[in-house]
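Take a look at this one chain, the form predicted alone, written out in structure tokens.
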Amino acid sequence: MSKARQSTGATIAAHAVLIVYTIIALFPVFVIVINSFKTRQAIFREPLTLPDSDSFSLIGYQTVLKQGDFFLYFQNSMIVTVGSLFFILLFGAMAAFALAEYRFRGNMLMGLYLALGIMIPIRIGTVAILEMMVQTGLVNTLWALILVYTAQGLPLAVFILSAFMKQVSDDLKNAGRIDGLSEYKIFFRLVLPLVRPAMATVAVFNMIPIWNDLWFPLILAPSEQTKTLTLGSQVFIGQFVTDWNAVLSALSLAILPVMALYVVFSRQLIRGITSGAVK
């Protein structure tokens, strides 16, 4: 009975800590959203209060929708983010499966080589990347961003997924081979469903940096037709004057897809992070 009470108490404490951390993490988002519905004077006068009849204003959202093509920027960000995550998860899972399943000369060196991408930031090679994109004619295309973000996310994906794939039962995979399944069918039908928590973890870890990135969209795709949401919102930030209503409104709209994707992956994310921590 005492062990059951201790387990229940630990569960309640864990949920309480989770709720506290959630409130702390969401508080900046809350502040941004409520201030996006205020006048400029109210933003600076009472930034932590809810908008009332005197301070309520939609001028920021009206400015965002009128100045620039917000929906095009939103579409570009979605295409780049979803496309990059698809290739990161696909190629990262394949590489991780090969490293975890097959033993060959140089296996460890290959894993270390791929892990170097975690320690060496890809922005160091910005000039070389730009020259490469110019030579291949991919400047001012969404493919340039997708390829760069895929290369950026693969090292972490391989590092995380290979650790999870090593835990998949060899008996299960051998049984599939005995039944005549090819290596591709074993990978897609048997292994991938078992590492979904790890896949969700990799997706969340890569999703936010890709969605919020300003550097590579500014360097590789600055044209009006290829601007992402983060780059498009910079039009409201000037050297001397900043339209804070429009900036906060654009940020509020940009938060929604990230929050939605996080909710979709949240359960698998928690399972992936806590896997092996609780017996």
The other form holds:
Amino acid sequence: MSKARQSTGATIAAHAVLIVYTIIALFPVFVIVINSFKTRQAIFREPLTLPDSDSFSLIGYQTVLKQGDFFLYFQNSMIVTVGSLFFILLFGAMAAFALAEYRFRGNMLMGLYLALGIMIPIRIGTVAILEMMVQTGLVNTLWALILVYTAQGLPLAVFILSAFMKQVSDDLKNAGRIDGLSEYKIFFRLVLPLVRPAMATVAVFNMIPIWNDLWFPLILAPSEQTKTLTLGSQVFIGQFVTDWNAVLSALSLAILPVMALYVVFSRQLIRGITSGAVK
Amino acid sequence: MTALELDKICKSFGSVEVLKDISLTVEDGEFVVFVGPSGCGKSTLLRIIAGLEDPTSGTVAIGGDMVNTVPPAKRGIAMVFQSYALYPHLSVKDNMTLGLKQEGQPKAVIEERVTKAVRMLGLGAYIARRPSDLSGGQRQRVAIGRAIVREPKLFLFDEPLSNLDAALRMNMRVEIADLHRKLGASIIYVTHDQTEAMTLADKIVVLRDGHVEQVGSPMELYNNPANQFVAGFLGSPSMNFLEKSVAGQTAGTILGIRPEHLRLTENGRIRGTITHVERLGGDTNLLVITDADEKLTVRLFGQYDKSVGEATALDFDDSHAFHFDQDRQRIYQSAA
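Which structure goes with the form predicted in complex with the partner chain, now that we have seen the form predicted alone?
Shown next: the complete complex, the earlier chain at its head.
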């Protein structure tokens, strides 16, 4: 009990460590954002100074916007990320509920099989996935990406969510059964609201890698119509000449939507992390 | 009409038999308590009646209809859980009305029943609150209210008071008894607490290791237990069992005497030493170790000036003594 309140020195030390880490983590982002508002010469001459009246320039943003399809790339990234998250959460939660709630033959085995998916990276199967997508005619569609990301995210989602669902009291589910709720209603109306913090955790864990992924968009959907933001930004990076203004502007813009999504989930996420701490 | 009829219910989980051949009837309006030590299968039996668990064999009939294949919601039952099991994200009112809405009851009926239940349980001020804003006793009332509004043929209570503190438990016990009188409903109540069983029940079913030890009214079981288990389980402090302490005792039999039936006398048949004295004001409990090295408890009414280490002699009325054989079964005989 006496440990609950730590000494001032320890508190300062803890905050110092956290502040240093925050600075280290945010520094690259900061450099990208300030340089995106500078002229090309200024970027190279003084990369670490803030833009002043001389060096300020919106040329990067203008290039990005003139490139025309950038809004389409944004839209594609958004569709792929939100779509994948939706399917990961829906199917992940359903599978987790089945594994946590019902006793059936092979329950344990199924859980282990899904856990295997956490350990084996999906990129190992890229060639096979590409062949499959070619045969089903899904190459160069956003569905190809959504399906792959859903498959990639499911194992961890099932793993985390089933652990949380096991904690939902049996009495509560039985009370629902006695009140005449169907198994689907018990799932959607009793269990899902209670594991919402866990859902948010899973969503954030999956969102950022999907948003940032370059590998699968490059391989499965490189066409102009289906390019994602990360892939679209690559046009400014050439073998010999790189349009740094445009690259930095594109990256700065790419931070915004994912930040917005994060804000949506973060309140739930924090509740999820601390849910075990306070009873 | 019988509210519930169980016929040869058996239940096993894998190779473990938890219920063995249980047959019971509950009459309309009867308050039946299942009592027994933990792990005796009483909760499993309740869950089978509710339809949350299927019996391995045997039939369950509620209100005269066989309900083995009927889902819980259509059995005409309502259940109150030990953990209350209120829906945490719904208000008190929504908690109570959910089941009725699922049944498709018209709004007016729902409104009327909820108003009635709220008045009966004194929940008026809390109707819009969430369960997390209520105290333990209030939550328990809401859980009972949720059962009342269903107007079931049979109420099932699964250790409803074990999460409450002692004072509240006593209040709720009185309230539940009161509720039973008002509603006149058939109730099955599971508990491991013999006080709850004795005070509430019209009929007690004592269970042990998955089978029924004895069925009867509280006083029948208290005055006339069929075996040593029932004799020892009901009554507080529990009955003393002596194999050799009483002068002139028949070898191989066990003598059972309730603590309140022992008295201090100069020339008593039991001699021993006091090891502990509990002064409760109204009663005095003496723990005694007999000269034959058996422990017993004596409950004396009033206050006594006894101290630890004092030698004492005890006696009892033969009409109050019970005799059991080596298989723990009652030997019916007039006197020792």
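Here the structure is a predicted model, which means the values were calculated and not measured. Positions refer to the first chain, counted from 1. C-alpha atoms forming the largest set that superposes within 1.5 Å between two forms make up the rigid core.
- Once both forms are fitted on their core, a CA shift of 2 Å or more is seen for T49 between the two forms.
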